[in-house]
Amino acid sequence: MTEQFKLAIIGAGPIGLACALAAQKAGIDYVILEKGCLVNSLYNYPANMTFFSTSERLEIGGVPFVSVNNKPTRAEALEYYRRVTVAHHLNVRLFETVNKIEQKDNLFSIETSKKHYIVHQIIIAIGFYDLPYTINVPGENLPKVTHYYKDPHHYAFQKVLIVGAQNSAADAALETWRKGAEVTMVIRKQEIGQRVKYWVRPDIVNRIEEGSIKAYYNSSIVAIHPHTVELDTPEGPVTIENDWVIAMTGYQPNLGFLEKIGIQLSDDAQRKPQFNPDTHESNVKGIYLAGVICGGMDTHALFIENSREHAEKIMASIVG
């Protein structure tokens, strides 16, 4: 089947959402694909998360967003992102991937694994966390390593290592531990990163300097094994006992998706997309950018509160 709209927006995160509801305000028909369930980065969240943002920085389309706490929680989110969409009857097409787009006569053609859409413009508003950075070591791919973290209990009374010293790392590691898991971590600079909560690091820090939790600094992982893992420590090597292993070393935007339809990244580390800055169409002329994308592999520039401003762009230049 085929089915014909103004805008395809690719990703049924909080931008893309955004980019719905002002698509909608302009009187634009539009569809948005996307591969997993509503707001599929949020949802592969932990489930305890805490947002470090206020609950009114996520709105999105003028929408409020009431929350109990002071620090909205995923669970908050989520319901609040559904009830947007189920609010304003959002066109969302979820569990449905893109699997290419070519630009035909003005036209952009895009076939998904359910249907084809012919369309006029494209908004891009993927996120970064489908695809973890690996640590490509022996034995990663054994079932007892994940590089998503959800609920502690499932690891109660259990060997955990915990890999990396951010956000994820230090809440999967207190939370597991607090469960009853005897907890390991495995940190290849010499502190906890700088950027975790503020409320959060000293609970950390604490924990470790205590010997509640056991830390390897400027360390790294060898190899896995199905009960062990070795380690290469400052003071040589260490092996140790474990049942599981939660690989909290971040995520990174698909780039070659956006490689594949034309669009140019720039040169240096940060693989930045072009796009120009005042209407986020990118050097694909009809097709947009919006939200984390944008930063290329500076995954830590945006984030919803300082990215919700790029669908009222986006339709400015649309419209116009």
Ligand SMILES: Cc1cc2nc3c(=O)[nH]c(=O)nc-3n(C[C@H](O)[C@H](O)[C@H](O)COP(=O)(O)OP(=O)(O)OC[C@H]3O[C@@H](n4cnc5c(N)ncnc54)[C@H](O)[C@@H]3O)c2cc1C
Given for the second form:
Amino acid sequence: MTEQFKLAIIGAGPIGLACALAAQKAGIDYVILEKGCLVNSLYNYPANMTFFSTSERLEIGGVPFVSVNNKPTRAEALEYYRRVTVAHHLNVRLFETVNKIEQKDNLFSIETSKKHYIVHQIIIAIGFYDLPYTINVPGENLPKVTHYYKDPHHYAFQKVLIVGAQNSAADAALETWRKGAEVTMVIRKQEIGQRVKYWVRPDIVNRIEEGSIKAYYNSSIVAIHPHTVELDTPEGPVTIENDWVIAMTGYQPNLGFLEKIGIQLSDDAQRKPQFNPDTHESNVKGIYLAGVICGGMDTHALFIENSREHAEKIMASIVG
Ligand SMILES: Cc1cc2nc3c(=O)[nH]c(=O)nc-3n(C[C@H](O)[C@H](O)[C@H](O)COP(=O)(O)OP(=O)(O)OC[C@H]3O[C@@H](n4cnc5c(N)ncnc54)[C@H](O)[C@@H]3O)c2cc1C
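Switch from the form predicted on its own, shown above, to the form predicted in complex with the named molecule and output its structure.
Time for the whole complex; same chain goes first.
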């Protein structure tokens, strides 16, 4: 069945929702298409995660985000974005993946996992949390290996290997250790990342120095087996007993999705999608980019705090 709208917003993350609120305010007929649940990326963040932003800096559409904590939790953020969606009756289609976009004269044809749409403009706000960086070692596909850390209870009294040295790796190591897991970290460089949240870094460094958490610095994984993992360390090869591997190796944006519809990327390592910074319109007329996807491979450049303004810029251009 084909439906027609003026505007399709791909991705119901915080920035996709901000675009929908701005479209609604401008009286633009729109639909949001989301492949997972509402704010799917935030839903897949660690269960006990705390944002580094204060709540007002995560607000969209001028809707207050009330939190008793200085920095809100994941659970509070999920509830906030859900309540915004309900209160504003946002037109969101969940568990509907956009698979194909084609331009036909001044219109766009969108094929999803459920329907077909014809629209005049498209906003792509697909984030960067769906494609983890793989370790590319034998055994990475074993069921005991995950790139998405959720709840520490699952790892209680287990032998856990954490891969990585940034925020998510530090959180996963500390939380699982505090639930009674025997935690080992394998870190490519010689220290815990300097970007680790200032209230977390001393904790993880002290746990390692006191020997509660074992860390192999300047090391990497050679192979993963059902009950062991082989490591390459400065002291030579090491084999450790292991039940679970939590690979906090980061995520990359789905730039292939953009290239398929003709959006050009910069030819440097950042592979930044090309768009007009004042309107966020890409080199494909009628297709706009919003949110962290605008940063290309530099997934730390943009986040909720500094991407919210994309919505107003885009709507000013569309209305204009
Ligand atoms: C652990 C962690 C902590 C963070 N803390 C903060 C913080 O404190 N403050 C802050 O400002 N930022 C923070 N961020 C960053 C922030 O979460 C992201 O910048 C934010 O999610 C970006 O919003 P977005 O709407 O651009 O993308 P996303 O939230 O990633 O949303 C993109 C949506 O698009 C959907 N999608 C993708 N492809 C398709 C498709 N083909 N069809 C349909 N739907 C699709 C996805 O399912 C997803 O729901 C944190 C990130 C992490 C990982």
